[in-house]
Structure formats: C-alpha cells, structure tokens
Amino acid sequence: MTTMDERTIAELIRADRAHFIHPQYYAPDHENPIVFDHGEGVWLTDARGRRYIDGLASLWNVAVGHGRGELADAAAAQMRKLAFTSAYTGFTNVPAIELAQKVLELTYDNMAGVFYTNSGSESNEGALKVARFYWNLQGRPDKVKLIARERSYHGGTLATSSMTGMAPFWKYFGPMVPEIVHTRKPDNLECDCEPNTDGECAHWMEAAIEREGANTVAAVICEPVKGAGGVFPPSDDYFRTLREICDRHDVLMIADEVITGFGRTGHWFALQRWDVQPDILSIAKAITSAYVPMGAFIVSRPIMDALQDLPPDARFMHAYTNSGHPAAAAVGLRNLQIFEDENLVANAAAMGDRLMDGLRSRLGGHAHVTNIRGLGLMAGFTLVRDAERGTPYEPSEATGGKVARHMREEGGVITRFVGDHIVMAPPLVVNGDEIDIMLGAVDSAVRAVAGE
C-alpha cells in the first residue's frame, strides 16, 4: 500500500485550493478534500492509504471498476499506432467506425448513426441541434423548441443548463435559452396513469406540448431515471404513453441515457425495459467507463437517412474537434468487451436486486426515510422530519449531508446527496459482499444522524 507523507498531502492540497477550478464550485468544500491515489474495482484509496467503496461509480461512469489495465493497455496501443487523426471531411479511423458499429447492435433496432462527443454535456447539446436541424430539412422551421422535465439533469453547456430542469443550475448564469421550457403539474389533471417516483405523469408533457403549440416543439428530452436529480424512476406506463404522445404530436423524442446507458438499469439500455423506442439517443460515461472522455448522440433511421441525402447549402455544420478520437474509440471496444466477458448488464440486475431488497428490509418503515426506490443498479431515497406524516426536513438541517459524510467517514462508503435524498450507483463489477458493505454503512448512517 503506498502512502503519501503529510507535508505532500498539505502542499497538494494548498495548489488544489490556489488554482484548480472544480465542477460545481463552492471554495469551502475543498478546504480538506479527499486525494485519491489509486483504485481498483469498486474500491478508491486515498493519499493517506485509507480504502473506500466507490458507491456512485466516481459520477455514474466507472462501470467495469478501476485499475481495468486492459482498458490502458488498449489506450496505449492504440496511442502507439495512431494517437489521433481528424475525422472531419474525407478522414476515418478504424476504432471509430469499429466502435459506432458496436454500439448500434447493442442500442434500439430503429438507430441507424453515431455521432461522437467528448461528454454528455456535447451529447445533448448535439441532440438538440440535430433535432432542429432535422425539422428544418423538412419545411417545418418553426419546430425550435425542446421540452423537458423538472428535477432532471442534462449537463453543463449554456443549452443543457437550460435543459436541466433545477433552479441550482440557473442562478447567475442567466438568461436561459428562450425556446427550452419545462414540464409543470397541469391545472385540474385528470388520468389514470401511475405517477412516476416524484410524483409527475406523462400528461405533464403532453400539456406542455400543447401549451407551447406542437407546431413550434422539435423535440422532449427525458432521462429514464432521474439521476442526479435523486433517482427516481418512471411508471412502468410512463414512456409507453411518451411515446404515443410524441408521435401524435410529431414531436421528436430524446432519450438521455447518459447515465442510465450500458447496463446501468440492468438492460444494455433503459427504455428496452418497456420495449420503447427513442429517436435520438444520447450517451457518454459509461461507454469507456471514463477511462477516456467519450459520448455521443445517436440517430434513428429517418434522420440518419436525412443526414445522408442533405442538399449541397445544408452541411450538417456540427463538429467538436476529438469527435471520433481513435484512442477513446478503442478503449470504449475493449471496454464494452468487458462487458460482455463478464455479463455486467446481468450483475448489474443482480446486484440491484440485492441492494433494493437490502435498503427496503433495513430501511422501510424507518420514522425518517421515505420513498425508497430503484431501478437495476441504481437506488435512492429520501430522509424526512416524520416519514408517517410526509413532514420534511428543513433545509438549514442539512440532514442528507450529515448521512453521505458519516458514510463516508465511519462506513468507507463514498456516495451522493441530493438535498435530503441519498443516492447510490456502484460500478457494475460489484459483489455481493460490497453491497453488503454499502447497506451496513447506509443503515448506520440513518441511525446515528437521524434515530430509530
């Protein structure tokens, strides 16, 4: 075990603090940061030599595990042969087109063409723009507007901070884009749908269509699972009855599965859960395991076939510099290779199974713990003041807070809050004797901050 000497540890941190920018800035939360040195599978160890269980898979992207030295292995080779060359007009690579192929057997049937990113962020901003692009190929360049939903999360471009359907995001960066607006809970709603974890049902977008007029809505765009927003689920109708919305409206449907793509929800991706199909498709994380940055958004048929039959004054003028990077490309075969050598997709159902049924027998009928939820290996829940009377805590308490850090200092489990909602996302490498690991820790952790 190697271990760095305090005074290391104090100057690294000093030149953190002095010059290093973090995502999400707030200079008090790094005034005693964790270094991390080294990791391996689901474990993170620190400068100092303490272990800790990635309980949220770094940012919901380690999914084969850390210290994969396959995955660099395949960096370097490819890195030796050709580190990078541009993709841009008349210039491929071998891996890029290997790796696009690869993915379009594992996605819908209906996708048909990859165009690659270097984030999710890219992947959704691209979603976007394709979407318009394609309703201006067909005479209707009035169909501008995206539609998403609250308490979701789409990245951190100006656009995808627009998309993001929390108030956090928006403040000081103003103003949003005009043409992208959220769902809200329709006046005098009546239906029958099963809600979905937070309570919103699939009518909230259809209202939002109309309110806007379908005429001027290119597209909606909706993650499967809520994922930073805290995990939450959909009804088992909710995307059917999307889908059907959609497609009465002419309105293009955009499934974010940035976080939910490869395995995470326990199919390869969300929506073939509930045999749904999307029509533009946007990943990143997982498809390298963030070994490399990559995403990519990814195209149905109808608009591959647009894009390929374009007239000479419509050049689909979208382009990142890496977009295609061959060594990202190749770690991302080796990596979905993984996945298959070790039925990831099928451990990831597993595990989930374990860790839901784990946190309902530990922590359901808790006086402070509502809404336990989960979708394959992904769960949540949320800590309130009386779970009987829905009471919440106040903000000022910081209670979600008070369990991730006691989990993390007492439990060796590292995992994420979202105000009063603790959420946790292993790598899908994990064992049963982790998550094990990871419901003792989380139980403790209730205990001690919030009682019996």
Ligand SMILES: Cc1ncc(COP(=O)(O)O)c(C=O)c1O
Given for the second form:
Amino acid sequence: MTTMDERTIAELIRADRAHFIHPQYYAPDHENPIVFDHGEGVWLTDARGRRYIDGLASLWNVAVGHGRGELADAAAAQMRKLAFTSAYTGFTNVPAIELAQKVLELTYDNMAGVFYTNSGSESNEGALKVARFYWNLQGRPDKVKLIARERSYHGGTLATSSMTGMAPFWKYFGPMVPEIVHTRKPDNLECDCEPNTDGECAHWMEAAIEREGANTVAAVICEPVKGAGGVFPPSDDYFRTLREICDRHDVLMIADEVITGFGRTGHWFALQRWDVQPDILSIAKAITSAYVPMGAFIVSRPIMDALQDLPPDARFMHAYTNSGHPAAAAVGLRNLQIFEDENLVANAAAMGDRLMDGLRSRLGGHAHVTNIRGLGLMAGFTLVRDAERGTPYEPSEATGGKVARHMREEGGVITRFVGDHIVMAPPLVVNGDEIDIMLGAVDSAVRAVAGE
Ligand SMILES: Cc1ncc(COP(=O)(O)O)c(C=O)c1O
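What I would like now is the form predicted together with this ligand, since the data block earlier showed the form predicted alone; can you produce it?
First the chain shown before, then all remaining chains and molecules of the complex.
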C-alpha cells in the first residue's frame, strides 16, 4: 500500500491550491483537500493511508467499484490495438458498434439510435439539439423551447446550466440560453395527484407547456430521480402522467438518466419501473463506471427514422472528436459485462432496500430528520430544526455540512450534502456490511450534530 510523507502531501496541496481550478470552485473549500491515492471496491484510501467508504460512488458514477483490473485490461488491449480513430462520415470501429447494440438491448424497447458523447452535459445538450432538429424535419420550426424542472441538474455547459433548475448555477454566468424555461407551481392547481417527494406533480409540467404554448415547445427534460438537487424520487404516477401529457401536447420527453441509468434505481433504466418510455434518453457516468469518460444520447425509432431519411439539404451537423471513442467503448462493453456477471442491478435493489430500511428504523422518528426517501440505491433525507412542524434550520447553521463532515471524519464515510439534504449512493457492488457501516456513520453524525 502506498502512502506519502507529510512533506510530499503538503507540497501537492500547495500546488493544487495555486493552480487547480476545481469544479464548483470556491477556494476556501480547498484549504485542506483529501488527496486520494487508490481505491478498491467501495473503499478509497487517501495519501496518508486513511480508508473511507465512497458513499456517493464518487459522483454517482463508479458503479462497479474502484480498482477493477478487468477495465484497465480492456482499455489497455484496445489502446494497443487501436486507441482512436475517427467515427466521422464513412468511418466506424468495432467496440463502438458493439456497445451501441448492447446499450440498445438494455434500454427501452422504443430506442433505436445512439450518439456518443464524452459527458452527461454533452448528452443533454445533444438531446435538446436533436429534439429541435427533429421538429424542423417535421416542418414545425417553431417548436424550440425546452422545459425543465426546478431543483433538477443537467450539466455545466451554458445550455445545460440553463436547463438546471437551481439558481446558484446561473449566478454571474448570464444571460442564460433563451427558450429554456422551468416549471413552477401553478396558481390554481386542481388535481388529486400524489406529489413527488419534493412536492411537485406532473401537472406543473402541463401548466408550463400551456403557459409557453405547446406549439413552441420542443421537449421537456426530467431526471427520473432528481439527484444533485438532493435525491427526490417521483410518485409512482408521475412519469405515466407526464408521458400522457407529452403525447397529448405533441412534446418530446427527454429522460436525463445520467445518474439513474445502468442499474442505480434497481432497474437497468429508471422509467422501466413504471413501464414508461421516453423519446430521447441521456446517459453517461455508469456506462463506463467512469474508468474513462463517455456518454450518449439515444433516440426513439421515429427520431432515428427521421435522421436516416434526411432531405438532401439537411445533415445532422452535430459532432465531437471523441464520439464513439474505441477505447472508451471497449471499457463500456467490459463494464456492462461485469454488471451482468455480478448481477449488479439486482444487488442495487437489494442493497437499496437495506439502506432505506436502516435509515427509516434508525432516523425515522428523529426530531430533526424528515422526508427520508430513496429509490434503488439512491437515498436521501432532510435535516430540520423541528420535524413535527417542518421548521428548517437557518442556512447559516450549515447543519447538512456539519453532518457530512462528521460522517467523513468520524465515520469514514464520504457522502454529499445539498444544503440540509444528506444523500447517499454507494457503488452498486456494495455489500450488506458496508451498508451497515454507512448507516452507523450517518446515525452517529446526525445525533452528534443535531442531538438525540
Ligand atoms: C442528472 C445529471 N445530468 C447531467 C449531468 C452532467 O454530467 P457531466 O458532469 O458528466 O457533464 C449530471 C452530473 O452530475 C447529472 O447528475
């Protein structure tokens, strides 16, 4: 096991602080970063040799766990044979063809075509572009708007930051991309839908489509479970009702399954739980378990047919150098083989149940915990001053941050807090003992920070 001496660590951190602009950068947050050294399964080890459970699968993406030699071997073999070649017009490669076939086998029955990207942001950006392109092909060029939901996260490009339904992601970056709008609670809502865990229902989307005018709306975009916003699963009816609303208004449904795709919710893809099919599907993260970056947007049969039957003056002028990268595709194929060999989708469902049961039994009646929620191996809860009255903590109290820090420093479990929401999503290879360690850490942290 490699560990580093204190001088080396201090020098690395000095250089990090001096030169490394981190995602969601705020320099004081990087005063004393953990320098990771290696990982195995759900465990990460830092440069001092301290071990942590990776309670968020790093960024929801290291599905098969750390240190998988099979994936390194798959990358090395493909790199030796053919690391890269163009997939632009007239060229293709074997791993990219095979991975497209494999992914289509696993996704919704109506899906027919795969466009490879390098990230979830690029997948969502492409999803919007292909939606607009499709409507133009249908002779409906006015259908350009995209409606996204509050509290959703869709990426870091300008268009996907605009899709993201959280204001801090817009501050100082404006003007944001026009024609991308968000749902809000309708004024006179009369329906008897069971609300989602964050309070909205599908009629919020219908109200937004009507507000904007359906003939101007290309698509809606939804995460099946809002992830980065704090893990908010939908009601059982949400996506069935939304599908019906989209069909009635002639609006495409984009499912952003960048987190929920590939087993995270206990199904290969989240909407399979409700027997709902989107028109466009965005994926990334777990397609390669993040061993190399890769993503894709995937289109339904009617959209694929339209793309394959373009008029002579139209070409889908959308491209990335690394689209269909052979080495990334080889890793993706081997990664999905691991999923199948190790029954990881079923394991996600079983371990997710254990995590939810444990959270409910340990924190269910706690005076400062509310809204314990989850789907598959994604779980969250909210810390509040008074659970009975639903009174929140003041943001300045930073209760969520304190709980997450206690979990990390005392319990050895790394996870995410979003304000006062604590979220957990370990790698899909997690076992029962490791779930119990996570539960012990979260239980102690809540009691230490918020009281018994
Ligand atoms: C639901 C969702 N969509 C899109 C993205 C953006 O993906 P990336 O960071 O790979 O660009 C993320 C990232 O966390 C995400 O959670």
